[in-house]
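One chain comes next, on its own, written out as structure tokens in the form predicted alone.
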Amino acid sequence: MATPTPTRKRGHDPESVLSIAVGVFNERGYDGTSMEDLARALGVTKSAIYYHVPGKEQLLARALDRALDGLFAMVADERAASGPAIDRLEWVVRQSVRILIDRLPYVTLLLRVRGNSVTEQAALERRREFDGFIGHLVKDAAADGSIRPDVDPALVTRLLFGTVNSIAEWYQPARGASPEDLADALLKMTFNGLRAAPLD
């Protein structure tokens, strides 16, 4: 009788290692995750993880870059730089919703970092740069009269992107609305009250 061939575990590539690590970071918290935890989730030894990445901090850096690179690619797009400020702002909000959902685990991790390491501090610095871009966009829309004058642009920025970021806390891709439906609903709720009334 022939001896059955043992089943071999599927190997991991850098992308699958990163994806699984981000899931563990989001579940346990980055600081609460050990290399042993990651090895267990991957079904490999710790030494096998080191074949793909020098350590836990490098996995965090790659994950945070995955979220931030999407946002900065959007900022670099011509549609974020030309045209009426209110239209650019609306486009940026719509794209931000799409990026958040497309890169949900990575954005969720980004929103939870507190600056406890050099890697987290660098990510927070990039986030502040992105927030500054949004702030200038809102101010431009206020300056040209597109946004109603009785709301503070700084408050608009916080409320608008606080709403966008809150999606990361409750959205479930398998049961949730499409990115387009979510963006449409958010824009209707926010921009209908934000736009200045047309002059008579």
Given for the second form:
2 protein chains.
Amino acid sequence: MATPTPTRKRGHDPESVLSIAVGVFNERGYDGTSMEDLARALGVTKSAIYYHVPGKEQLLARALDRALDGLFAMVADERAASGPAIDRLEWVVRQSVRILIDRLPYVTLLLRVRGNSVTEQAALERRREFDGFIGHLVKDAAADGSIRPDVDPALVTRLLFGTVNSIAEWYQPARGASPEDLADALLKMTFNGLRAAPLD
Amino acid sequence: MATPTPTRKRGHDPESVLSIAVGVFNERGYDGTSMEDLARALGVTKSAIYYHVPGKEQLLARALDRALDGLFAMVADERAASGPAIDRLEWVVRQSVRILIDRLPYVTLLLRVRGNSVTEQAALERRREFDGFIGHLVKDAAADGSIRPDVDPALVTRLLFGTVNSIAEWYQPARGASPEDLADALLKMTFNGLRAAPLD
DNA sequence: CCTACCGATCGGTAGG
DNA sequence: CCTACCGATCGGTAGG
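Okay, that is the form predicted alone; can I get the form predicted in complex with a further copy of the same chain now?
Every component of the complex follows; first up is the chain already shown.
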């Protein structure tokens, strides 16, 4: 016989609480969101939230891990890859766009973290590690001559992933382009340039 | 005889309060900043702040106006200009980078606004107006065939200014590139592409 | 009367 | 999960 599931009248579990909470965090900002705001969004009282999760900062920590775990899983895959650096860079950009859209609310939250708490500082530290990995890849592409030599690789890294990350500012899953189309457009602009090819 | 200047022992005026406050807002987030935080940064008591400014939200409103006024002054200039759309777009990108760096703390704050108050909603509305202006310019460049036809102009607008705005995430005036060098690098990437020209 | 604040506290709300 | 609360702190204001 299966153990009977404890009765949950409204059906809230840690997972649904997290996903709704992250939505509210992204709407009002983490600091701008009170536990009362979350309670309203969940349809329960403020205190009831503490039945499901240990507290506000734990919700943030779990959300940030979702984003970072996705990015680091990709890094692990890339480390096993070979081929020209610019192709690997293109693959990483494509995967980053995919993860950003796949885990949009979590990545959005991550991109807004400023280090106001230990939880945020830990997330920033992992994010810096990810950025360092990208930086190496761009440097490799510069060293083998596959990207233009007249721009500093560190600057390219920042600008390129600034473009990727900016997608989180406006992307709406319901009526947006597919991750693939979006990555195509982004790579056309950043790798080949917006200028129409001269007709000769 | 000159009227004697009123004694200001600590030298705080609305301007210095604003500039210090915006620094703290950007560090901790607007909602994450208490008047007590501001007081500490100013070296006065919390109450003393109200002698200089009407309140926290007024500080935000004034800061956001600094950013938006700069951007709209540029729009006014551009409306008087002529020439190929792609050249005007390049000019606008260059000026946007200049303004972003010139007014870095104010633009940074603007880019983080989510509409949590009437003040923030008004700023978002002005920002959307600016974005609409850029959108038109990109559309003009697409219509006259000076930018590649295989990417949606609305998407180009978002990605291009996503790249520009992302500068606010990391730029440090002290040890950063000049606005001109930064705009050069950004335009090289987005207009001409990162790929090294093939040797033929 | 003024400028430039301070110490204390207002009514409400925060996370827990 | 709710009712009933807490220690503390929130943005803002009182008199001097």
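Positions refer to the first chain, counted from 1. Just so it is clear, the structure is predicted and the values come from calculations on it, not from any experiment. What we label the rigid core is the largest C-alpha set whose atoms superpose within 1.5 Å from one form to the other.
Put the two forms on the same core and the Cα of Ala48 is off by 2 Å or more between the two forms.
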